[in-house]
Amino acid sequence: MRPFWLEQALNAEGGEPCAPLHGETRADVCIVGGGYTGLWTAVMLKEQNPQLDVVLIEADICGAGASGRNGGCALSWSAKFFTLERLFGIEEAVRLVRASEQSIHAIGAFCEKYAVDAQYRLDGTLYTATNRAQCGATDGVIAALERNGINSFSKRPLADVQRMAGSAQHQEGWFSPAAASVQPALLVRGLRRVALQLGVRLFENTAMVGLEEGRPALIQTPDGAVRADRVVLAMNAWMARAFPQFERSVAIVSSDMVITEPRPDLLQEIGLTSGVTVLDSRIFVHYYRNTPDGRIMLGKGGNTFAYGGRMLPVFDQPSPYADLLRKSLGQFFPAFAQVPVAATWNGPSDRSVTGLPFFGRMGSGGNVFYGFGYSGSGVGPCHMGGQILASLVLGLDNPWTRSPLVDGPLGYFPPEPIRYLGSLLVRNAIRRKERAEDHGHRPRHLDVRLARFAAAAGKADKG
């Protein structure tokens, strides 16, 4: 059983997966993996250089990962704007926040260049307060993003806020226009197709079990291996189970969301009519939106973490959590207490210590990069992230490969089993302070402090 939205591209696609590889081929470059970064990649390098020969294999099919089972928000940097700044320097972080907003535009130029269907629409996003403790909690970023002439949030008024949001449980809320909405699936199976159009050639059900690395590097698979001059892992969460060296540099935490059986009546009635996308202000944050057919997509990031970077059973099942997001969507809107859920699903996040994504070299040969730590917000800087990839493996002189982002690992966990454990602790601390807060009480003085564990790196998983 495949999650939602890749059962619904798959289903409207048709089609079937590309074959294995058997044997030994050649390449000029070889990518593991066929998310968005992997594919992505894959794009920019065939339209920068049509004549290079790019292999790419993946484990499953394309967009069985986070690809495939993410939110569909695609947001900007802007929100990282002090923690940008803190390791970066305030030039580099107004750079990054830039460009992660041209990346939301660039998305949907994709899609109109291609023909990708991706139900992409560009109606920007809402940050929220849901109760009175969340307010105020954006004013920080809002005012260093003005001082820096970057800003493109506004604040509205609370009657605007919640017909925009289709929810009362707002209690203020800033909107900017530059984020988008996507039906995820669709937009990794179309950059799929457009990547074999471009030439690309693909092995789905081909996992990558070993790498030698090298000039050139070989990759080995159950049945065959790629020797290829150049290699780009795209593995995202799977790269802390595959490489022993990188399995302190992310925590892998899942993302839970539940979708409606459609309803665009309601939708009418309460006023959710745009692909707006909506986020409240906690640490693991709620973030919604509705669909195009008329349903509403809920989701909360943070709740089962995995010991020692292992990809559990449940991340592939109905959400353990299901019954607590049901109870979220009829807080959020009464109006759809008794509408059934048509799915529920979650999926493994590759959660860094600074909530970026980073980038690097491995191996003494120079010609094997990587990419990942998305932190559960992928959608958008995944188009960075091929951009970062495409740039290293051209050998660009450029932003993206001078960027400090390209440098590797900004932070490491604790060792296990202190990472798991200290992971519970800071999880349960900031449930218990924001059910709390909910409620209009003041959290204990221990839970805030645990909690600021959390929110130091930002707000986690919104798709």
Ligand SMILES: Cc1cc2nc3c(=O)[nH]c(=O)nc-3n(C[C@H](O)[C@H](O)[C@H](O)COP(=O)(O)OP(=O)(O)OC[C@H]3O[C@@H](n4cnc5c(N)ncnc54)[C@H](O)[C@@H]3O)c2cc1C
Second form
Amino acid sequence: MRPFWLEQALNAEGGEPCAPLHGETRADVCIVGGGYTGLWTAVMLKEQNPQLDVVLIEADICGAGASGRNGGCALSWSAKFFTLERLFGIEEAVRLVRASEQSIHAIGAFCEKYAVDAQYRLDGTLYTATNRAQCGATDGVIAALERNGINSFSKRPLADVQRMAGSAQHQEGWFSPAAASVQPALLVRGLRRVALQLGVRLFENTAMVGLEEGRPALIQTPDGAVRADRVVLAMNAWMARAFPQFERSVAIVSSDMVITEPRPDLLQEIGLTSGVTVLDSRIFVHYYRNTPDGRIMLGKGGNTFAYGGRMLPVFDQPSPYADLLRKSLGQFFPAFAQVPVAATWNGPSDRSVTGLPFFGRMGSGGNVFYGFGYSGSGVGPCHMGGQILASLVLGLDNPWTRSPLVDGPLGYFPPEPIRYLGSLLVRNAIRRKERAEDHGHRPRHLDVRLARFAAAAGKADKG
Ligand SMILES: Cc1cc2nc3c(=O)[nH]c(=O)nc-3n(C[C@H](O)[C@H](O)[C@H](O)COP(=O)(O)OP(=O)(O)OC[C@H]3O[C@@H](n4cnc5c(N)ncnc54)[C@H](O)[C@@H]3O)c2cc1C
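Next up, the form predicted together with the ligand. The previous block was the form predicted alone.
Below is the entire complex, every chain and molecule, led by the chain shown above.
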């Protein structure tokens, strides 16, 4: 079963996968993984240096991972400002917030330049509170953004918030125009088409099964190999199992999604008529938006945790939390309570300790680069990832290659079974805390303290 968006995109496309690699081939650069990270890197490399011979291998088809199944909410790093400042200092934090906003616009410009219809809508985002306890949660970070001259958010009157968001559940809301929504699989498949157009040699159904470092490095596949001067590992959640040194750098956690059948008439009625993305202020946020054909999509992260970073079969099945999602959908939108659900699905997110992705080079040769750890917030940031990885591959000296983002993982989770048991402990404490707050009760002190472990990375992580 392919997730809803990917199925929709493949039906619209009607094409065939690229042939797998048979035999050995030589390349300047070999990229492993055909999601946003790998494909942005490939496209940017070819745009900057058309002569470069770039091979991309993908274990399945491009977009089969998180990029073809996410919520399509392209958000900036504004809400992560405190984390960025704490880790990297004020100057870099300001630069990264600005760069993350530029990426939102650059995705739109890319779609326009190459006629990629990814249903890109630059209609902004609303960060809201859905209970009294959440009210005021966003104020501090917005004040800090304001102090540093990078604030794009403004507080909106409650009636406007409820109308724009289509739901009376919201009790306050901050709006920023610097956010977009996309049909995620159309974007990743569009990137694939452009990569091919620019001359990237793409092999699908071709997994990397071994990597021998060296100059050139040797990337082994089931039926062949690529010898490449430089390698980019863009395998997202799969990195944790493929390379033992990364096992504890991320926790693999699901984001679960539901989408309704189209009811454009009801959307008109409730007011959710733009492509605005809406996020509440939970630790594992509810996030939702409409689609141009009149559906509502709603997602929530932090449900299934994978022991030891394993890729669980459940990640490719309908969401085991479908009932919970339907219930949330009905609470946000009573008018949609009886509208049939078209699909539910889920997928793995690579949550880092900081909630930020990290990049770097590994091995003795210094020619193998990687980037992952987007923590459920990668639609916009993967465009930054592409700039970072392309800059590293080209050996450039620029703000991306000088950024502390390229210093590798900035923290590690404890070893198993502590990470798994600890994750469940924290998740369950968050659930109890937020349930109490939804009912206007005071949460238990211990639950509040445990919840802080997850809250540290900041808002807007959907995994
Ligand atoms: C359900 C869900 C909802 C989300 N919602 C949002 C959202 O609304 N907004 C947002 O900003 N972010 C969201 N995210 C996160 C976002 O989708 C990811 O951060 C982003 O897609 C990561 O892109 P990527 O290219 O790094 O990884 P992926 O798209 O996962 O690509 C990695 C690719 O590597 C391939 N691969 C793995 N191993 C190998 C191998 N050995 N050889 C070759 N290829 C290999 C995989 O098949 C896969 O195609 C969501 C994630 C999920 C799962």
